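Okay, so here's just one chain, in structure tokens, the form predicted on its own.
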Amino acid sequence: MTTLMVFRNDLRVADNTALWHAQQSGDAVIALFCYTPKQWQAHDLGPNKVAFIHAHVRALSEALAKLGIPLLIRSSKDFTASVKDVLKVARAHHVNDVHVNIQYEWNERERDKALDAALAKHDITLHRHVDHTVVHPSAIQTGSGDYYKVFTPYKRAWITHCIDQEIPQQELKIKKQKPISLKADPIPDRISGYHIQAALDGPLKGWPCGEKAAQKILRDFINQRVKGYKTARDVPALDATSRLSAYLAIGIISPRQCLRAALAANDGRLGGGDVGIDTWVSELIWREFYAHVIFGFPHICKTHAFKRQTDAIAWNDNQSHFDAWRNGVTGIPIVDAGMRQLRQTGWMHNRVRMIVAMFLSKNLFLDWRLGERHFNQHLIDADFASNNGGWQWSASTGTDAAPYFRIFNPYSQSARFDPDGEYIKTYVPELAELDKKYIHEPHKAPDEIFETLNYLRPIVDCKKTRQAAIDAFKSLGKNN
């Protein structure tokens, strides 16, 4: 009996829950990946992430071939078409069971409902498995049966759940199967609507391809950097973070593999061990929390703020300010450095993500959705739940968000986390020769120095705009 495994954001062989179960339920497995470029465009996926997906579909096909599993390719345009294509493949190969790993976003959930119904009409069973997170978002709820809105109690409940359920100590192994007559499809050279070659030649060069590369990055991080993670992670000039986010986003490595590596280095503890490892485990749990939030509160997936009352905020409408922000020409060095890093590399340091997000939503007082969309269009590690969660945290519209009156001062953030201006000078070369006395606020340098920099003065006064944002949020509270 043949079973079908449909890949989505789980482009790996090792420790793949659905693939493992597919092997257990049949004599042979065939695999399928559907390109859905129109759906990706509707979800604002940019060429960097699409190129990363494309490169890993190719790597996946090669890895599966070594196991005797052919990967079929369909150009499905969107989710509706992908449902039809999965059904066609299942029927053509007389499949009784289809296995998928669950995706938690609203459109993806609706697609799987439609797929389940379409397959059931032909007596084909859809099996859904937890893989993108360690636990299913619905598995952890409050005592009253609600979804958590605050991270700290969620984290306690998550740890208790994982201790009680016991995280599997061994990863799921996929076996080589007996050869079958079906051949793998060729990987397409082009993707409709996307020009990915520039991404392949540029930003993606900094991201090695494949499962083995991701596992090496994990090993190197655990062996060399994780114990200093608590403090070093906030310094953008240092290579101190795990750099695994892009691989987790499309499933080149599983969160279980990451958690096992952390536990092995932390004497089996989920907390109360090495402070650096504990902090990184907490970041993995944040990832689980944001998936929990979009699953439990699906209105977030429909462009709404988590705090629905904040949808009434009258955000500024200033295209020139948005253009300055996205192009990295705001006159505020740490903000400009972050936005230029994003354009050049398809990635941005997490501390700087918070700084630029808060500057957009509080100092420029522009709708956080503009920033969320821009990040999604450029980030190689774009992940809806984490990206949305981070933006709504910064804008004070989300679950467990920063209080509206807590607004980062980009100058003090810059001085604290990039004291010598190393990060700034890397991405804002106009300031490369500027003394660190002025590197964070070059507009305060004497005129005879500033005028030689080919740099601009700040587009807004951070002190005044901070107060304006606070007043706007206070006014919202009075009107609701």
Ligand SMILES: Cc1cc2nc3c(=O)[nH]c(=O)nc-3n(C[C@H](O)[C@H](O)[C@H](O)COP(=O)(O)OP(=O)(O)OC[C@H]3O[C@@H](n4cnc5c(N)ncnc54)[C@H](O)[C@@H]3O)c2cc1C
Contents of the next structure:
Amino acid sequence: MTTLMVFRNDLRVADNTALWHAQQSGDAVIALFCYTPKQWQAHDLGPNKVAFIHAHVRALSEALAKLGIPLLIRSSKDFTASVKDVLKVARAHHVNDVHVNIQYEWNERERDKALDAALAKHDITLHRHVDHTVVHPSAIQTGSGDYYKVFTPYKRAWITHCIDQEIPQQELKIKKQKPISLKADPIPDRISGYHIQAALDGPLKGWPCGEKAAQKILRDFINQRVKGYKTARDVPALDATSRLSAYLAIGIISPRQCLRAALAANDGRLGGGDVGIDTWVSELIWREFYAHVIFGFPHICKTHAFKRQTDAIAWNDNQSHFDAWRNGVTGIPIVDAGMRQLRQTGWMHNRVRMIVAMFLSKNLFLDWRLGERHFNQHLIDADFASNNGGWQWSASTGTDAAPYFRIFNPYSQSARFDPDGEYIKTYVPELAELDKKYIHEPHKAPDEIFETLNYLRPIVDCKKTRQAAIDAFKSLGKNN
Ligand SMILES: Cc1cc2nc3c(=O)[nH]c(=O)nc-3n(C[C@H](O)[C@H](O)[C@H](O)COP(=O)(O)OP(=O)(O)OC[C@H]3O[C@@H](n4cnc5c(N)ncnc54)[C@H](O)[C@@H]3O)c2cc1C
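Now that we've seen the form predicted on its own, could you pull up the form predicted together with the named molecule?
Now the full complex is given, and it begins with the chain already shown.
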């Protein structure tokens, strides 16, 4: 008998829940990955993330081969086709059990429902496991059985749950199996509809490939930077955060591995202890919270705002403002630096993500979904739940969102978190020689200085647009 493990956003061997369970059957395990490029396009995944996935499918195939597990590859176009392909593989190899790790987004859930039904017709059992988060989103609920809408009580309940259940337990060890006659499939050299070479030659250079690389990033972060994380994490010029998001998004490292490493450095304490570690664990819990939110409120996966009344907002329709924003030419240095960092590296610092997202949704008053889509198309770490959560937080349309009247002033954020303009100068070379005094607001420099810069004046007045956004939200009524 053969057991089938289907990989999706869990492209690693170590501590992989579904793979571990597949091995517990005692049967020979074979593995499958389905490329679904049409689905990825429908989900707005850009070449950076797809190239990152592709590189890791290759690494996964090599890692599995060392364990005697062949990785089969199918080019399935979309989710519907992938269901048929999984069934075909299962039947061709006389599989009784298929193991997957659960994905929480709506289309993924529907796909797995269809897969379950298709397999069941042939007496094949689909086993679903929790892996993308430390706890399943539905495991944490309020006293009245609802999903949480506010982070802090969710976090408290999450910590209590983990302590009660003694999570995270020991790392799940995957064993080498006896050789089988089936050979792994070759990795395709192209992915339909995607040109990934530019991504491989550009942004991906900054992201070492493979599980071992991700483990080293985690180790180095815990050994060298986590203790200073609380204060340094907001300074975009510093390399003070873990940079693990891209690896977590497609499962090159598990959130349990991250949590275990943090707890080991914190005398086993979950909640409290070292302030840097505690703050970092909180960020991991934000990731869990946003997965909880999309699972509990699936209308979010269908382009709706969490606060449905905000779907009535008449956002501006201004293509030239959107183009200025996405190209990093708004005349507001911190915004331009962030948007250019995204284009050049496929990543953006969290503080700057918040600044550019608020600028788009409040000052330009453009629909936050435009920004969400642009991020998805460019971020290597694109993750539907965290991206949507971050955008709806910034646009004041989401769970536990920033109140609509608390709008970041991009100039004061810039002065506070990039005081010397070091981050700005890295990505906006036009301002490299500008005196620190004017770096956050170059348009305030005397004309004779400003004219020497190849830089532009702000495309909007942040004070006036701020007030207009507040008025628009106010007009929606008191539920905001
Ligand atoms: C508008 C906006 C869009 C975002 N889009 C994404 C996205 O597509 N994918 C993504 O992984 N994160 C997203 N984030 C969250 C956050 O910006 C990134 O997770 C973080 O910058 C990644 O850097 P790091 O790995 O060094 O994080 P660290 O600071 O080291 O944090 C550790 C891990 O915790 C998680 N995390 C940290 N902050 C958050 C947060 N605010 N929300 C949810 N999880 C968090 C990430 O998995 C991260 O890798 C977004 C935030 C905003 C404001």
